[in-house]
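One chain comes next, on its own, written out as structure tokens in the form predicted on its own.
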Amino acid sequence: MSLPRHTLITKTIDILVADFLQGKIEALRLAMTALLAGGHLLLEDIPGLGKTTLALALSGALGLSFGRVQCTSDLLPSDITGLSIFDREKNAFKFMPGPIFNNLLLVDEINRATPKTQSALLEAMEERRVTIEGTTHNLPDPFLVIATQNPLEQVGTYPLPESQMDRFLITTGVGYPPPAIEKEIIRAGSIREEIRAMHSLLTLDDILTARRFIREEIQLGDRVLDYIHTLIVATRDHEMLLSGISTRGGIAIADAARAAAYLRGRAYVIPEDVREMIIPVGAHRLIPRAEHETLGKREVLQSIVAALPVPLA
């Protein structure tokens, strides 16, 4: 079965990795998975590993409008959503849209924004629209938020509660590139200007067509569905966890597995797609018991996945 726009999209990923995002193939594939599945991406890593570069390159290659918000403790919800100002010539208020009215919004250091501002942003991510002064404004489609937070920051930060972490389809890091690639990156220096000058490789129609196909045509068989359900139930029954993966989390795993199958060139999901996506999609949704808070969520979920048999697709 021919997958619409598949060759174009995989070629775009290959070009980005070869020319702009060396050593970041995993983070790039997960960002593309989030976009195709209609979700959002949270990057948790130390500064200086290319999180902003990844977002810039993705928006440039995909022909998406790009907005950026640098979160601080005095950032207001209206700084993200926009506000109405009085137009003296027309003697009327005029709405000035904020950066959230872009296809790709980079939210740097989201944990530096106050809970009120975080809540406004996360509500818009969920509803795909914002209501300002009684008027509802739809956000563009596609709409992808790539948020970053530094796990080492403590002073002046407001960590996202688990209920709001659930708004992100995927959470991952960028990681250090392999030594040989890192040396070449250091030798070449910043490539921000090259990224800003790059021509788009895809159109909005390409992205929307691929998303529609993934949502409507990628098959999720009964055995794979049973496998997803078995996994999320196992997280709820785990002795170290206070709360496991919710039904919404199960939907997110299925959506991401469909997008992963598409990127692998298949029109059907196999258990390996679920195993590939469950850690980045499921780990941040777990809530450990107080006596196990120091345990890594990814490691706990990995142990659950490893303990369960993999069904034959």
The other form holds:
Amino acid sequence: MSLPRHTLITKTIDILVADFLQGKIEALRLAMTALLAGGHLLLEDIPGLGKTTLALALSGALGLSFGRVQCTSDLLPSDITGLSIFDREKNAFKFMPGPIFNNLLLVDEINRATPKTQSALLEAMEERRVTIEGTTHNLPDPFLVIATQNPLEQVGTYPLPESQMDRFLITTGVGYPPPAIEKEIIRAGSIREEIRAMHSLLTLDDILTARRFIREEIQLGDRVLDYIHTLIVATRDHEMLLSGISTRGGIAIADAARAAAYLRGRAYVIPEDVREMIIPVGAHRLIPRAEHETLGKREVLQSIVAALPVPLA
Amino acid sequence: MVNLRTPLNWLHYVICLLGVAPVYAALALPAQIALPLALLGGISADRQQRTVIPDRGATLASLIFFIFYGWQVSFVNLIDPVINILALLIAIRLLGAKSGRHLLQNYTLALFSLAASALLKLDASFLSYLILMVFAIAVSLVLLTYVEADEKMRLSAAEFRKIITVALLMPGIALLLMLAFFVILPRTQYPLWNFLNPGGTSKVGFSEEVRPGTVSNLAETRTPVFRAKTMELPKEDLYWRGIVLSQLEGNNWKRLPEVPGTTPDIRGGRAVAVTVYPELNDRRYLFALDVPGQISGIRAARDAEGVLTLHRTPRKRFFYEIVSHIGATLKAPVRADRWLQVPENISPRIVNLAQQLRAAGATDDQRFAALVNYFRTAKFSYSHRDLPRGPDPVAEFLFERKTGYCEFFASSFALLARLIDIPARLVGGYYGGNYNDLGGYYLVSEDQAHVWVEVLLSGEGWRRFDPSTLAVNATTELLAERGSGQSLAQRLADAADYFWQRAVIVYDFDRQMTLLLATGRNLRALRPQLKKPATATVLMVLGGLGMIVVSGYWRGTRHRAHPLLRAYLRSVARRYPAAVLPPRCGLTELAEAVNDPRCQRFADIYGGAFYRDRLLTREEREALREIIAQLKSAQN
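Let's compare: the form predicted on its own is above, so bring in the form predicted in complex with its partner chain.
Zooming out: every chain and molecule, the one shown earlier first.
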């Protein structure tokens, strides 16, 4: 079975990994999955591992408009959404759109923004439109936010509350590149300039076509559906967790699994797609009990997945 | 070889018989004649493989019977027409065609007929009929499925035995379940069995009046009156006291309606606990061993004479527990004149005799001894035949025939006692009883009805005296029939009936709750016996292991894989022993882990069908088999 634009998209991933993002295949695949499933991506890792490079390369390759916000504690909501300024010549207010009016928005160090700014951003992510001074402006489609946050930085940060973490479809780290690749990266130095010079590999239409296909044609069978449901119910019953994956989380898992199946070249979802996606999609939605605060959510979720049998018959 | 039609036919006859037998006695004469004829006709017709009545005729006859008896059905006359219709329909079916459908119809009719018999009489025999019928029908249904598939089917004896064994297993298990459900299913306050079974009011030997010589109102029947659970007692203590008759009018002893005082004053005696299970009848008197004390289990009034009466006629079966004081005396609460009353025109011969006895002494005891002595020496004999019948039967008994039964002895003795100034009264009840050692109870039947006397001697209280024992043939006639031993079969049958009554008929919500609470108490009582934490731990561990085994089995059944998948996993396990197998991982994950394109192909084909909610096609199954074969051959 041939999937529309599938070859093109996988090839793009291959080229990006080969030329610009050595050792970041997992993060790149997840970013692509989020884009195809119509969700947003949160990259959690220490600075300097190439989170920004990843976002830049993605935007460059996809031929999407790109905006970037560097968060600080004095960043205002209007710095992201835009504002109206008075045009003296025309004697009227003129709306100056902010960086949010791009297909791909990179929000660097989102947890350094104040809660008010964060919520302005998160509202836009959920509604896909912003209302400024009484006028509603639709955001472009596709609209993908890639946010980064530095977990180690404690001073002057405003961590995202769980309810807002929920707005991100996928959370993942970038991780250190393998030694050989890292040495090569160090030798070659920063590749930002080359990324800026790269020409796009995919058009807007390619992405929209693939997204429509994933949403409408990728089949999610009853058994896989049962499997997803069993998994999310198991997170709710887990003794170390205060609350498990919500129904919205379940929808997110199904959407991401569809996109993962597409990326694997299949027109139907298999349990492996779910198993692949449940950690990046589900882990950040879990709320552990106070006494297990230090426990890794990923590990808990991993143990739940490992304990439940895969549907086979 | 066994032709299945033959055993099927015989089962059919047996089922019809089981359905009709319990109601046969109650059927109208036409049905009583028609049934055996139809059975014989049916058997001979089946042998010749023909039918006596064609289908149309059978339908017509059925309709006619239905209308005829249906016309008679009314609210008061319900059972008789119904059982007659059922019996006649069965008879028609016996003579008619015998396809599977017809047999099923007749089984249903037989079941209904048996059910209807419960409305006539519900004793332990109903259960045996029901069990036999359930077994017969279950086996018959199994045979029927074979015969329906092939009318001429023949099986070897071994095969036939196998089928019968399996067929018998089902009702066997069902009956065990039925037993369990009977105990635990919630009951109504009012036992349903009682509703269906109002209980016949049989002819009774006991009456509320004693009038010697009028009619021989003795019931010769052995109809049970009650069963009394207690220890085995000497025969002379088996006086089941019921009613006290104090008023003599002519020849007629009656009960004085009101006796002053409320509770009897019992002195001395040996206390014996008795539980009485009366058969249902329309009497309001309760019976108990002489002298009855405290009663519990039912609301009953007890007057100063120790007579127990129910407030109203019982509508359902019941039982009561009573403490009797054997050998005790009852204090008289009022003046003795009350029990010295005699009618005005007494035969001069009797007055004469009384005067002679009165001369025997000044004290009560002396005169009483003279009276007893007179009865002992006069050579009275105890008999149910040649009874005095004249206008003055008491005088006739005393001076001419000298033959009578308990009523004559008691009436004449009490009359003479009163004439010599000894207060006396008659007591009615039962004497004797057949001890059933299987059930540990006395069975008292109507033919053991008895009347005796109580006398009040010098203020010591009422003392029981049975003049019938003074008959010359008392040991042979009177005592012989009171508790003449029953045969083992009779005792067995009666014990079965007794337990049926106790376990089934009177089993209602109250008894269920009692049983439940008793079980709870017993379990609690059991707990301290458990040897401290060690035993509890062992029990918990065992329970836990049991649950693990069960849940593992459940999981195993839940993931019972497709045969092809199982074969595939076996071959993969042999080829790649280190691999983690499903259901711990997915098929594609497995293929990637072992890095085998054949495994990937299997995962694609199998998953492509399975995760898209469709069955494997023939080609896909072939392809999967091929992959499995390749995996197997590669390992060799």
